[in-house]
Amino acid sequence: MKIAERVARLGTETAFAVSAEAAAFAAQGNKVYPFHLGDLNLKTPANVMAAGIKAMQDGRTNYCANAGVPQLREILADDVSATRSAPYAMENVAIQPGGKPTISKFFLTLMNPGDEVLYPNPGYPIYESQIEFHGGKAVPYGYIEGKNNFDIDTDMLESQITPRTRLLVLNDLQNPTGAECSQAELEKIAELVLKYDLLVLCDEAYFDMRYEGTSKSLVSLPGMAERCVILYTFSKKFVMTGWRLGATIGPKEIIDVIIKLNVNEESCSNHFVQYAAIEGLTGNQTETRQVLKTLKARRDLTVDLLNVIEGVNCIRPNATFYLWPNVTGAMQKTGLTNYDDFRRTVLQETGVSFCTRLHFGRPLEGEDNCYIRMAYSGINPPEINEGLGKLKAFIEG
């Protein structure tokens, strides 16, 4: 059987391989501390679940509009307009079966073969995969570690722009680093977008997953709403990762094409789940707020415990549920200077499972620090304490 050539350009989320290794280790009777996969071990708010069940009982189990249930589109447009200070209406919203479809549909709509696309590295690996799968050239830009945040290397970003550069992927409130753009960064990016006539995918999956401060969006800056497509997901805020519901939000001429792609690819998003989302946006927010309180407590505990391990330095991000600790000293101390050797040895010796820099893109030229990604969304405080205590003992010998 001859598989299509484009498939060779298709990547994957290698974090799932880490999960498989951890599961195999656990199957041998060992305890695993799962810091590796960014899923939530919390329940979807009860009122959201009840709304989904009621919708099923009311017969919302058939096809619905390709663009999504009109009521949800209107409510979401109003919500995003208020939180991003941008003028969106129902016609600017296309409901999707999750956040991820926005990535591929953005490239299908706007990228021609050979176009260059700037994407964050370290970053969500599906960006690079989808760019290359659809015939584009993926061009990375990096981050600089500061005292309290990872900042986009805007000098590097601009240096990578050529006459073939057409698109930019911006994942503010970022997976895996937890980084968020300052106002100055957003203004610089907006300047570059206008200067070089770029269109932007604003991946805002973690826009509402924050513990201090207020999230900002590139679309709120002058001239940006006309050039940006927002990736929105219900997965994180409402603990709906397995429900598979999100949205693409942007200029009408782009959304019209994406709705046509909906028709071709999945017909429509799940009907009854959209009524659960309506309840999430408009109903009682008590349990939704509690999710943030729970995650904030886990964040603080995890950061505090990491920062007392010799050779580890961890920034405390204001958003997401990811940490990107610098483990350069710890790896040197253990003599395990290869990422995979370090990760696998820690798993075997302590049961602590995590991803490394290698799972979020090929290291860039000149990188001399080592990082791992730890997610605290799927592990409870007693296990955080116990697991990181074992990690400390292992590293400090």
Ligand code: PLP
The other form holds:
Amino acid sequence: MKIAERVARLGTETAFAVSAEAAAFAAQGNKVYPFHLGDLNLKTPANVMAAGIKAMQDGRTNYCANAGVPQLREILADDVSATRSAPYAMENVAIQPGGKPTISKFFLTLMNPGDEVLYPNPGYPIYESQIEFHGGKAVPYGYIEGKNNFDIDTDMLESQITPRTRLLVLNDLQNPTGAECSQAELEKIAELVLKYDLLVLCDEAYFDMRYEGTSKSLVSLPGMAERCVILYTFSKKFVMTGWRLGATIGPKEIIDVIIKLNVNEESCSNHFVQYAAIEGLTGNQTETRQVLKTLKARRDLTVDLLNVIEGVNCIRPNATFYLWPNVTGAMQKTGLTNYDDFRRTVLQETGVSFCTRLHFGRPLEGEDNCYIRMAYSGINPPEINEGLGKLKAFIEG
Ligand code: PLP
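Just the form predicted on its own so far, so send over the form predicted in complex with this ligand.
Everything in the complex follows now, all chains and molecules, and the chain you saw is the first one.
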């Protein structure tokens, strides 16, 4: 079998392998505390679900427009214009089957073979995979741990820019660190984008998953809406990960190409699901707000319990449902200084399952601290308490 050569450059989400290991361990009769999942163990709000079912019963089960249902595109354009302080209309919106498809469609539209693309590392692994798969060169930039936040290493980012650099991926409100750009950071990035004539993929998958303050988008800065493409998703806010619905939002010239890619790749996104999304955006928000309250309580519990473990230091991010605790001391204390040894031994000894730095890109040169990713989106408070109690006992011996 001769598989196409480009497939050698296709990456994956190795975090799924952690789920498989945890499931195998559970199948042997062991209790697992699932902090590895980037999914929610909550229900889609009932009004959103009912709107989807009604749309199906109403016959919205055939193809719809390639760009998405016009009413949804309009409502989403208004919503994103208001929340991002940038003017978008329906023609700036292409509905997608999830947030993820925007990543490959962005590169297919804007990247030529050999173009260099800056991407976050640690970061969502699909960027590097898609850049390399489509013939670009993936160039990582890192983060610096501060007291209350991880900051983008903008000096490193700028030092990596060459005459071949064309694109930048920004995942503000970041997976896996929970990092959020300050106003100064956004301004610095905007300055670099203009100075080096870059186009940006703004992955805003977690824009609405926040507990305090207000999210701010790079597109709100002068000159940025013309240079940015937003990855929008219904997955997190409306607990719709399995429904598969999102959107690409950006300059019309780019969106027109992306709609053509929609025609080629899936014809259209699920028709009836788009009516559930309309209800999500315009209907009663009681349950949607409750999702954030539930997650906030889990965040606080998880951070508090992690920070009383010797050798663990965990920042409390205002957004996402991820934590990126520094576990350098804990790993040294247990003598398990290899990430996979640490992760597997903790699973075997305590049932606590998580991803590590290795699931979010290759560690950068000079990176001497160790991190794991704890997601609290798929685990309830009693299990958080029990699991982290066991983790503390294991680490402190
Ligand atoms: N971008 C980031 C940073 C994510 O973490 C995820 C999913 O976890 C996605 C995009 C994809 O989201 P979706 O499930 O809507 O495709």
